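Take a look at this single chain, the form predicted alone, given in structure tokens.
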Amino acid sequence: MRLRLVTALLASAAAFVAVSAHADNLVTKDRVGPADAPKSFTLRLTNDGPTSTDPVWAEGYQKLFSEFIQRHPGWRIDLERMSDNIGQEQARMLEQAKSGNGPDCAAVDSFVLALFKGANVLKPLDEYFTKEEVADLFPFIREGITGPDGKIYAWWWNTDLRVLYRNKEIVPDAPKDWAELKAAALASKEKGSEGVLFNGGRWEGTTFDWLANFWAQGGKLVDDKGKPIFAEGENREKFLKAVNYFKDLVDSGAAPKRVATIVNYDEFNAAAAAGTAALFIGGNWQYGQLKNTLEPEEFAKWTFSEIPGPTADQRSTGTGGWTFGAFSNDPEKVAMCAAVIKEIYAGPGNALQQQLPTAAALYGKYDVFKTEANETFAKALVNGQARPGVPIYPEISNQIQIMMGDVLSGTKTPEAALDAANTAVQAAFARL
């Protein structure tokens, strides 16, 4: 399996050279288009682009970008790549945009979109999308990209959800609640696995994956006015119940202590490839990655199910995704940003990465979304919940990440960690 992973990575490098050579070097690691093109704009991306660490995604985007730039002669795209520390990258980009030094066009994580809209650094994109295209978006997507003036300030091109992956040979039946997941994880250890893996380090993924356990109980982070209320009344009880659930998984050995340092979904793919994982909480996009990475007979052992709740009837999962926004004052560059969104990402990019579209029409347009797996993901979206689009959310997330580290490492009790998180969040809210 490791040989296949290494082979795939080498194939990615070779494909990059092959595609670039075929396109007369139109796509390099930091540029798309001729180096001496008269017009250019900067595009800041995550892993979703020509330099993706996923070999299939990288090759696919190299082809899409090559075709795109040939349809737009006279232009060059200067590529900028974000690191995996998404929270830090987004904060840095917001400050750059405020000072007029941001990229012309960039990927903006949906969970911080409210901050970018509130800072008035995004340019309207209404003239590039029809009313029908906007109306076809899921309601929470449409609401997220729309500003107080009714204009759209970004395009949310993919959404996702979290599920529980399991090796069927080791865990035959899908755990339906927290107790069953703990029991399955402990049983899997007897067969040589690590138990259940999840994000527990200091990054947004830790907060978002864990929130499903809070939301499944009906917990609320903020009230209708955006004020943090997660540490009050019934929300406090539900919050502590969800924290203690993760603490117990680690304390009991159902989850390894190393989860407290995991800050990347790729670690789960690597553990699956190495044969050390039997259970992990990951994103729907990882199903395609596992298929690309594992030998067919190994991939056939893996399946997924909804994240277990405290009871079988209490379920939730976080729905997120990425948007693109334009920061340039040059209308031509804003138009090119919209073209990148429409011609590369909203549709072709969804199909390439098997990332769920945000518009209903795209589910019928691409065969990849008619598979049993993607139809199952789409059905699970019924229990999906997006992060609140309020300015205080990033700080809530930051404090939950700190809290999780303190609790899983045993530095603080859940109660003390929650109180510290709430104190910091309320202070930050008062400064808004």
Given for the second form:
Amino acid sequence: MRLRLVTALLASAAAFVAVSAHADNLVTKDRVGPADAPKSFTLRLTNDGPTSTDPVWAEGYQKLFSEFIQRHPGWRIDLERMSDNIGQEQARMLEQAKSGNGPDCAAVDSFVLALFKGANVLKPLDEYFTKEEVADLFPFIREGITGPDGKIYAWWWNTDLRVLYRNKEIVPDAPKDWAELKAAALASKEKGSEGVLFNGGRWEGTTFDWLANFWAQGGKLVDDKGKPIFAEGENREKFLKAVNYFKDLVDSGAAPKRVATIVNYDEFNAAAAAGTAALFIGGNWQYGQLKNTLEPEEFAKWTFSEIPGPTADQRSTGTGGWTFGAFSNDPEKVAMCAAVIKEIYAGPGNALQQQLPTAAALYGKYDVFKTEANETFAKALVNGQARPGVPIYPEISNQIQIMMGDVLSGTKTPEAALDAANTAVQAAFARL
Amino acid sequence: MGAAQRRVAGPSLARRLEANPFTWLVPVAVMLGVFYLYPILDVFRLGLTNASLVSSDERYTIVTLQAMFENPALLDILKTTAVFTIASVVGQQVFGLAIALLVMRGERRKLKGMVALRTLVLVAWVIPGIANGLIWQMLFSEAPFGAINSVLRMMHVSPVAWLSDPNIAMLSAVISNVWRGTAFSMIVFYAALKAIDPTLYEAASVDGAGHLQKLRFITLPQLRAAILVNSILVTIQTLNTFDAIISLTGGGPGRATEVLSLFTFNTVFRNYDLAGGSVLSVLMLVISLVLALFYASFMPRREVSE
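Right, the form predicted alone is done; let's see the coordinates for the form predicted in complex with the partner chain.
Up next: the whole complex, starting with the chain shown before.
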């Protein structure tokens, strides 16, 4: 499997060189279009672009960008690539945008979009999208991109959700609730696997994946005014119940202690490739990654189901995704940013990466979303919940990450860890 | 004639510059002022505001200062920083000196491979902090296919919770930092060892001194200045280490490996609290200065010539 991964990386590099040569150097590592083009704009991207580490995505985006720039002669796109440290990258970009030194157009993570809107650094995109296109967006997406003045300040082009992956050979039936997942994980250990894996280290994924267990009970992180209330009244009980559930998984051995060190979804792919994983909570995008990574006969063993809730009828899953925003004061560059969104990402990009579109119409437009897997993902969006778009959320997330580490490693009791988290969050909220 | 004029003009300019050193100090002062002093002053200023990345309403207040010092996490962060710094400084000095002595001994005996050994140690030093953290993360991985634990299993030794156990995670962070920083200490000590007069060792040999006695009574006293200078540099370097830790443990589990520099980084880039991060930056600066002055007080004084 490792050989396969290395081969895939080499193939990615080779494909990049080959496609770049074929496109007459229109797409290089840091530029799209001719170097001497009279007009240019900067585009800051994540892994979703021509320099993606995924060879299939990289090749697909090189083609899409190459075709795009040929439709827009006279333009050059200067590419900037974000590191995987998304929190830091987004904070840095916010500061740059506030001081007028931000990129002209950039990927903005949906969970920090509220901060960018609040800082008034985004340019309205209303004139580039029809009312019908906006109306076709899922309600939580539409709400997320709309500012207090009713204008749209970004385009949320993909969404995702978390599911429970399982190796059917080891865990034949989908666990429906917490107790069934624990039992299945313990049983899988007897067959040589690690039990259930999930993010538990110091990063956003830990908070987001765990929140499904809190939300499934109806828990709320903040009130309607954005004040943190997760440690008050019924929310406190629900919060502790969800924390104790993860603690019990680790204490009972249903999950290995190493979950407290996991800070990357790729760890699950690696464990699946190494044959040591039977169950893990991952993102819907990982289904395609598993298909590209595993041998076909190994991939055939894998399937997914909704994240189990405390009971079979209490379900939730986190929905995230990426938006694009324009920061430039030049209307021509804002228009180009909108063109990139419409012609490359919202639709073709979804299909290329098999990342769930945010508009209902796109599900019928592309065959990839008519597969059984993607239809199942789309249906599961019904129980999807986005992170609250409030300025205090990053600190809530930070404190939940610390709390999870303290609880899973046995440093603090769930109650003490929750109190410490709440104290820190309330202090930060008071300073906002 | 021309040569005579140049001889006359040269000393005259030098004398003028010598008489008025501000002329040639100005460019240096401007550079230091713009690139060092101004950011420091701005950090002091920001520490006395409520500046945040999510708000443009900036006003002067001591609330941030108060909030940072009343933060219940700060004491634990300072303890963690002290453990990480002391262990790293001691580890880097001991291993750096040991390797420098090994290289010196090898060179004296004209052994082959000494240049290769020096180069090998230096490789660790040129690796960026983030990469260093990622390398050690792979080595310390607790997955069934983790590098070090796999070797331990092959030797029928129980795997170690390198990163998930709060106490061992600190040890892991120190190991990775010492691995990277040892090369710097080795270079400093190697240069200082080269400067020791060999006749001291010859005289000691004539007097019948053993290796340990030579180390204790000649090498270490002669290295005193190098050890102190190295201590200052390594301490400040370690206090500022955050890239290697952020990629190795992210500060976790919980806050077990969250040192002051990482806490500062998190305050700015995760809490978006620019003022709070500035207060912590000033605290780091003060700690570094106090430690530097403490070390400097042990520096050998130049004897006054009679």
